[in-house]
Structure formats: C-alpha cells, structure tokens
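Shown next as structure tokens: one chain only, the form predicted alone.
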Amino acid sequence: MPSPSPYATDARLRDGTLVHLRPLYAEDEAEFLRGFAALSRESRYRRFLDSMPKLSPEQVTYLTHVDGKEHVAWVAGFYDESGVEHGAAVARSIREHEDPTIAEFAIAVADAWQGRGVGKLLTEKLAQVVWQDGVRKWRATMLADNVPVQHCLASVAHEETRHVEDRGAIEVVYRLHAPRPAP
C-alpha cells in the first residue's frame, strides 16, 4: 500500500459516528466493488446519470486506480469490531487538460450513509487536497433534483454557471474556496 497521505484523518459524523478519510488506493478495488454493488438503483443513477447495473472491467480500473494528481479520489471508511475497513463514500476530482485549474467532480454515498454528513465531511477534505495542488474550480454533471450534491458543493465553494443538459442533468462551475486553516 502507498505511504499515508499527511491529509488523511478520522473525523466524527454529526450523530458521533466515527470515519477515516483517505486517499483511495488501488487495493481498495474489491472494496470498491462490493460498495458499487451494494449502491441501490437510484443511487447509481444519481452517481453516473444511468442506472448500469455493473461496471465493466475498464471502468474499474479507470475509477480505482488514480495518480493523486491529475485523478484525486478519496474514501470515507469506518472499521467494523473486527478492525476491518468498509467504505462509506468515495469522492474524485479529474483535472481537465485544457485548463489544469479546473476538475470535474463527482460523489457517491453507500445508500446506508446517505444523509448523516459523511458526504460533506468528504467533499470539504477532497476540496482542501485539491486546492493544495492549483484546483480552483470544479465542474459537476449531477441530476437538477440532486439537492444532497449541490448541498456538498455549497460548503467549499460557491456557484458560478449553470447549464441544463439533458435528461433532467445540469452541468455546474463551482469556484472553491480557500480552505480554512486548521485550528
């Protein structure tokens, strides 16, 4: 496994749930897959705005083996009694070429933790990590209804463009802010 990031850390949800935010390894695929799995028809529509019922071989790998630069994802996990981690969500944020200051963004939330602020507590630990490496800006597809995203994105940044695509989807520029610093 590679070295720990100095940005990953244990934080408490708003019910005193406890979880590890980390940078998303490629020794998490199985992990990965099994969290895929188990994401309800919905919550896979919402996450990839198609209701795919597994993810090809190809994918897996595109989503599970990232560089930590350009391709930045990161877990929210927590451990069960026996000391094993489970992810809860993962976050991801891919530079765009054309401009290095700009990522697209995207979250997924286990439909188990949907709704206790693990999403947030990730959103705001990707947008700090992101930020640290000239990201300014992030661009998210996400479906116009899908208020727990646009949710996440308002607490690190601030909306500067909308535009409606189609099937109900809507493309946002978000202008991050600046991370707060650490107490």
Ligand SMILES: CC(C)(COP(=O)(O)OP(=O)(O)OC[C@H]1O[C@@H](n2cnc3c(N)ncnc32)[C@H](O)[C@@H]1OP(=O)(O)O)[C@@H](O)C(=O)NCCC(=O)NCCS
Contents of the next structure:
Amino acid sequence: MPSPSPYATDARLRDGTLVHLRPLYAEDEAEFLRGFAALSRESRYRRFLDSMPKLSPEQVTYLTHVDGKEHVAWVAGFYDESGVEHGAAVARSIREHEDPTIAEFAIAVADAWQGRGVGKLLTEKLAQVVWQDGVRKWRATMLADNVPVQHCLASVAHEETRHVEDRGAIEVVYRLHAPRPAP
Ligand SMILES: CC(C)(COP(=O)(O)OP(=O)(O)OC[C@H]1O[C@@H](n2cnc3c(N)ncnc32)[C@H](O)[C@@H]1OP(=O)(O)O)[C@@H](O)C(=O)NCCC(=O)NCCS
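Counterpart to the form predicted alone, namely the form predicted in complex with the ligand:
After this comes the whole thing, all chains and molecules, with the earlier chain placed first.
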C-alpha cells in the first residue's frame, strides 16, 4: 500500500457514521469492481450516461490505476463491526491535456449510501486536494435533473457555463472556490 496521503481523513456524516476519505489505490480494484456491480441501473446510468452493463479490462485499469496527478481519484469508505473498510463512493478529477487547470469531475455513491452526505463530503475533499495541485475548474456532464450532484458541486464551486447535450444531459463548467484556510 502506498504511503498515506496527508489529506486523508476521517469524517462524520450527519447521522454520526464515521467515514474515511482517502485516495483510491490500485489495490482497491476488487472492491471497486464489487461496488460497480452493486450499483443500480439508474445510478450507473446517471454516472456514465450509458447503461454500462460492464467495464472492459482497459476501463477497469484506467479507473483504478490512477497517477494521483493527472487523474486524481478519492474514495469514501466505512468500517464494519470488525473494523474492515468498505468502499461507499468514489470521485475523480481528470485533467484536460490542453489546459491542466481544467479537469473532468465524476462521482458515484453506492445506492445504500446516497442521500446521507457522502457525496458532498467527498466532493469537498476532492476539491481541496486538486486545488493544491492547480486545478481551478471542473467540467461535469450529468443529467439536467441530477439535483444531488449539482448541490455537491455548488458547495465547492460556482457555475460558469452550461451547455445542453443530447438525451437530457448538460455539460457544466464550474470554477472552484479557494479552500477556506484551516481555523
Ligand atoms: C449524485 C450523488 C453523487 C450525490 O451524492 P449523495 O451522497 O447521494 O448526496 P448527499 O447526500 O451528499 O447530498 C448532496 C446534496 O444533494 C441533496 N440531495 C440528496 N439527495 C437528493 C434528492 N434525492 N433530491 C434532491 N436533493 C437531494 C442534499 O440535500 C444535499 O444538498 P444540500 O447539502 O445542499 O442540502 C449520488 O447520489 C450518486 O452517486 N448518484 C448516482 C451517480 C451520479 O449521479 N453521479 C453524478 C454524475 S457526475
């Protein structure tokens, strides 16, 4: 396992549940695949804007073997009674080649964990991490009715542009807010 990130942290959801926020490691591949298999059809569609019944080996490698610089991915995990960590969500920020201050944002929270604050917490953590590395804007493609992800992003950024795409999707460019200094 790589050395722990200085930004990795424990946090509590509104209901008091402890979650651990940390970078995604290549060793998480099996857990990532379990999480993907367990996603509902609706969540899968909302994440990929495609039914995406399965991932190719190349897609799995791309999504799990990230360099932490061009492609930054963080997970939120929770602990079971034995103290073993299980993945609840993954969010990523992938820099654009033409302008490395802009990155594509995507997130998926396991169905059982949705609506409990995990998405917002993880979005805030990822924004803090990538800001330190010079990312200033996120581009995100989502269904226009995806209010929860728009709320997650509005907590760390403001909307700059919005384009209507095919099949009910929109592409939104967000300008990230500078992280608040620690008290
Ligand atoms: C979208 C998603 C990431 C949000 O994560 P989440 O953990 O469910 O969301 P949270 O509990 O952190 O809530 C985030 C905000 O959305 C609001 N929200 C949550 N569920 C909602 C719902 N069903 N309807 C309206 N608002 C909702 C919350 O009130 C919160 O806003 P606020 O704090 O400003 O009040 C998650 O639902 C998900 O993975 N969905 C499927 C995949 C997807 O849509 N990915 C995004 C593609 S980029």
